[in-house]
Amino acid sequence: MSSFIIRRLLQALLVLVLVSILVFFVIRMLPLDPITLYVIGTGNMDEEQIKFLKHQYGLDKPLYVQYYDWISKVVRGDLGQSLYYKDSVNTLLAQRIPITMYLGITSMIISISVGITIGMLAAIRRGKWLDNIVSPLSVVLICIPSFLLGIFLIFIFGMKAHWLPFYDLVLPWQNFGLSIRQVIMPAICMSALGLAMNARQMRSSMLEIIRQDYVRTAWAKGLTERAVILKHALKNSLIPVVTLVGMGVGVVFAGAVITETIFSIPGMGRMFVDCIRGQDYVVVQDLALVFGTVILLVNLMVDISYSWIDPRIRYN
């Protein structure tokens, strides 16, 4: 077990370095350097200013020195200065991470709990009304563009029915009741895809498991349905779902970009969009690294927990 973890950690470290190199050099493939592009974007070309900023950001040094400067600062927790927001990236992220985490955690709770429950019920009541609804509904949720879902929700529940507010999100510790009401629509929008994928995977793995011999034994020794499903079948059918839950974090990030744009929520996803539009490549580079690193760490955790749940994995 420990040798597996060590091997997996080393591999993750290598990929982390590769991710940072990829992010750094893709930004350097721009036709001009980030500073010049940003200054052109703002409209007032000033040679002196460009030269000053370039020197300040160290862009007059050779590439490998630039990479070293950037990565050594990042490792010490300093992500640099944003040109677009005129503030340090650390401060900006400190404001935005709680918002995206609030949305992301809420939607992951929905997609995991509802997805697993629905998938399980559909499997044990195969062919009944719930099962007949779940399959087509999950196809619809997988195929619908999340921005269309968000627009539908805003139009129906926000604009026509006036049930739910759809602007100026506040955090739960600022105004709990309002915050919960505001988060419903963005959370549905962000969790739809993950929910459908979890429900589908749970349904098919549950169907597989309840055909196993040990489940038949559990029935045969006279256990109630509750005990058979929750004590014997559920644990084993959750194994394939663990991978999906890991992927769910990626789905949340991609969903945050779209959802935060539709509901104008000032989170990390919105920041990524704004900085790309505002040509602030310093921040784009940092955010891409942050997204990549988080996903890498989540995948690492999924792999390790997976090998703990299912020991056969360690030897492959």
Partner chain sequence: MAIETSNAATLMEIAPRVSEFRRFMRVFFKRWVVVIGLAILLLIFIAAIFAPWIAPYDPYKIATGAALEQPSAKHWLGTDRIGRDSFSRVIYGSRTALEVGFITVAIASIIGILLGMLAGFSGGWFYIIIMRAVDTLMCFPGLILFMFLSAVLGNGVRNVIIALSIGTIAQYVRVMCGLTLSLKQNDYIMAEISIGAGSFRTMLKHILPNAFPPLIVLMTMQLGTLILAEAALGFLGMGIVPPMAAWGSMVNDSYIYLQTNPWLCFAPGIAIFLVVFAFNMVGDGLRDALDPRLRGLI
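Numbering follows the first chain given and starts at 1. Rigid core: the largest C-alpha set superposing within 1.5 Å between the two forms. Predicted model only: the values in this text are computed from it and were never measured. First, how it differs from the form predicted alone.
- Two rigid parts move between the two forms, and the turn of the smaller against the larger, rounded to whole degrees, is 7°.
Next, give the form predicted alone, keeping in mind that what was shown is the form predicted in complex with the partner chain.
Here you get just the chain by itself.
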């Protein structure tokens, strides 16, 4: 197991290097740089001031030197200075990571717990009313775009019913009641796709498992339905669902970009969008590395969990 973890960590490091190179050069293929955009916005800077700003932020250096300067600072824990926000990226992330993590963890809890539960119940009660609701509803949730679902929720529950606030997001330790009301619609918007995928995969996997001989043997021995499902069928049904959960982390970060923009939530997703618009090279590069690191670590944890779920799985 230890050799497998070390090998996967080395692979993850290589992937992060490739991601950093790709993001670094792709964003610089855009027609304008952040200093030029800033000058267009202000309109009162001469050529000398423009050259000074480019020299100050290192934009007048060759690309390979800029990449080396950036990545060497990242290794030392210095994420640089934001051109758009005029502040340290470390400070910006310290302010915004808790908000995105709060929203992301809440949506993951909803998508995993609710998705697995209703998928399992739909499989056990195949052809009954619950299955007839879960199956078509999951298809609808998979097909509907998250931004359209967010706009629909805002229109119905925010603007018409006035039940839930649809802007900003405070953390639970700042104002618990307001935080719960604010997080409901964004969490539903972010968890809808993962919930539907988990439900469909759990239903399919459970239907396959309950037809296995050892499950029939458990029924024949007179075990209760609860014992057969929870002790014999559930655990073996989770492997494909766990794979989806690992993939769902990437979906959560992608959803955060859209959801935080729609609901005006000051998290990493909204900052990512703002910095892409302003071509803030440093923040876009840093956020891409943060997102990539989290996704790779979660996928590693998912791979390790396979051997816990199914003891027959061994890593050589």
